[in-house]
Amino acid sequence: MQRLPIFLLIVISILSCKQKPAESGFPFTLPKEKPTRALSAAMERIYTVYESPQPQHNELFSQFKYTALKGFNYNDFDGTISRRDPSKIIQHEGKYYLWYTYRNTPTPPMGADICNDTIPSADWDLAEIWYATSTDGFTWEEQGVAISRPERPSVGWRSVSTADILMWEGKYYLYYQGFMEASGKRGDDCPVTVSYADSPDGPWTSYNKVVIPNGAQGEWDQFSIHDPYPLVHDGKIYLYYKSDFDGGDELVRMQGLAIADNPLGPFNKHPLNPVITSGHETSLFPFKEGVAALVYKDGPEHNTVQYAKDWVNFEIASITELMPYAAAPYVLDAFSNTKDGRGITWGMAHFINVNGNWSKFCSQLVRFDCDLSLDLDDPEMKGHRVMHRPDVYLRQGLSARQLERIKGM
């Protein structure tokens, strides 16, 4: 009897000598399910913040192709014709619509201290909103003012643009920015109001009163609030706009929403604004019960597509690059309250000084493409990354004020 504790404390001995087996390393072959093993943050994240591991295989990820605009005259980029900040495009009786900013001053755009009543402070400034039509989408017909600026002291006497279309019960809305002093005299101060008309081809009818006003004093959108965005969700009108706010030369842009049950509003704004923490211009679409957002530039998250099923808490959705600048689709369900949007394949953006000269300083309408769609399967749209030449590079060179501080270390 005595002989058992000894022998009990030697299978013991032996049992805690065993080690577990070490887990194999991670399998060769990507698991297209989240594996059942420990795994770091990184792959942690690529299986529940992503739809798929592999870029190429998620919905929500796309590159994007730019085409030139054949149909509109820019006076060879001297900086006094610009058009800019596109609507979503609509099609009607076969023909795709487009509606824009468009400037045609005497001079290039001077800045807020040398403007006046001809002379534009910025590229939006003195601007009226023009449209054109389209049966390919790729050569516009341009059709002319759609929204022109209402006499003094009317919303938008200043400027109108920045605007997007909404069709609701047969009828046709214009939401845009109104202007009511030159841009840069106290930032970008502007409400948002709209014009309706039976046609897309007008004429339009203004409303002539704030739709979205600013915020109170204090308020992250007290003093902007830009690019109106509506789609139809829920049987309301969701409408997604930008501010700027934080003052000073470092702005913050984020994105806001505003709820209404008609046009002309009342729009109450959502609770949680901001609901987008970078971006900045506005650009949705309906995404299989969600939406999802074009987040390009500015902001922690940008060159994102994101993604909210219930239109409100967005997420990343994939990371993506050489994103449409204003990005503007061809959305064909904005306003059919669907459960199920489709996505996208192609639409307008701009591009901003485009002759390179800040003096001249213009804009231009491109067309993008991209796979961003449940019916589309385009493999060259999916690739991981865009090559670049090198000029494109040693464009983005070091500045003279660089290359001194180099030259003093």
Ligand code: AAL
The other form holds:
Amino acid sequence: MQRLPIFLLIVISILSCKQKPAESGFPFTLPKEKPTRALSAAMERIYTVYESPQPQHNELFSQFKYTALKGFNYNDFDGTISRRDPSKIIQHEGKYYLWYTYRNTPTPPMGADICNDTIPSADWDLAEIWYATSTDGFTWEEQGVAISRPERPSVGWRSVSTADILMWEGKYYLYYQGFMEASGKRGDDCPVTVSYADSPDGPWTSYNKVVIPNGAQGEWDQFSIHDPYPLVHDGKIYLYYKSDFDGGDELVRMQGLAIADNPLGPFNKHPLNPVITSGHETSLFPFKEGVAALVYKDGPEHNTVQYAKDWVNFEIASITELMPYAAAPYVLDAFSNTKDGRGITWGMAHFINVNGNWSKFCSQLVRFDCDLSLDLDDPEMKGHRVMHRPDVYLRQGLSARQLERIKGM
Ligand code: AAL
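Output the form predicted in complex with this ligand next; the form predicted alone has already been displayed.
What follows is the whole complex; the chain from before opens it.
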């Protein structure tokens, strides 16, 4: 092969080592769509994980605003009366309906070792399911007991708590925790049972059997089935629930799913359970073709709104803060078997240990508002951060032990 002239070799080597033009830096104007350039993992995420690179344009991001309710007496929060763990809200004949755990005992909760037939072990021990109605969601009229405790040994003889509502083929179903021993004896152990009625005002007929059973021995949900939360999807009842497991001070709280064709079961637990790895009480709502979840309090993914297009495999849709505990939204399309869930704008929640005094432990219901709705655009709900006043930070002070540790350094 004839050797190339030396000058030609020099030209070729200069051209071949000529760097590609360095790409310019990331643009000043944040691209609305994912740019074709190489991206860091974090930049990749804002275009692939979240609906929008900016929270204010993410339909599943919202702040939460709170309003005290009128119409409920708490004996000056002395611990003898508690209302907590509200149900989803429904509307019937122009009124909103709400069910909740109601405890009215001569003393505040005193723990599993001291409790007896009148002294509660926990805030939700020796409780009943009561209900209230409202025309505006701010002022409520307490109607009284919906589900009282049955006689021993029926399911829930010790306590009935943490109810949620299903409307199905013109009838009403209340699913709730049925305690067969005081909470805290071993753990917060209970199954779920159900009562049904032709009217949201009752009378309620008890199924008087376990409808969502505890898991088999050694399974994650063997001891507790908490926070039953039914929705209708694909012509079936999708009931989400929580279980506490792993135990001790390493307690893990995750969410499972059980599906049935009939409100009285049998409910089949999803083989991929647990389906949400964080959260505490279960709060979800149909959104577009999928389901969204408010995930707060516990776990590695707390303070997130999550979304599952298939109602099973949840992804983080947004990160937020000051989320409503035991959130129980008004979900217009909870039971309509929708494929176009519109989202939520308000609901009920609870504040636990209202007066911060563990010897007078009681909880109170509260209203929350948000913009997690395709039919609302409230910029005041879409700020990137909640502006906390200094006292909120200063109230999270160092403990005496921490101060000692730091001073000893
Ligand atoms: C609540 C719920 C369940 C638990 C207890 C009462 O926040 O998770 O109902 O059993 O706490």
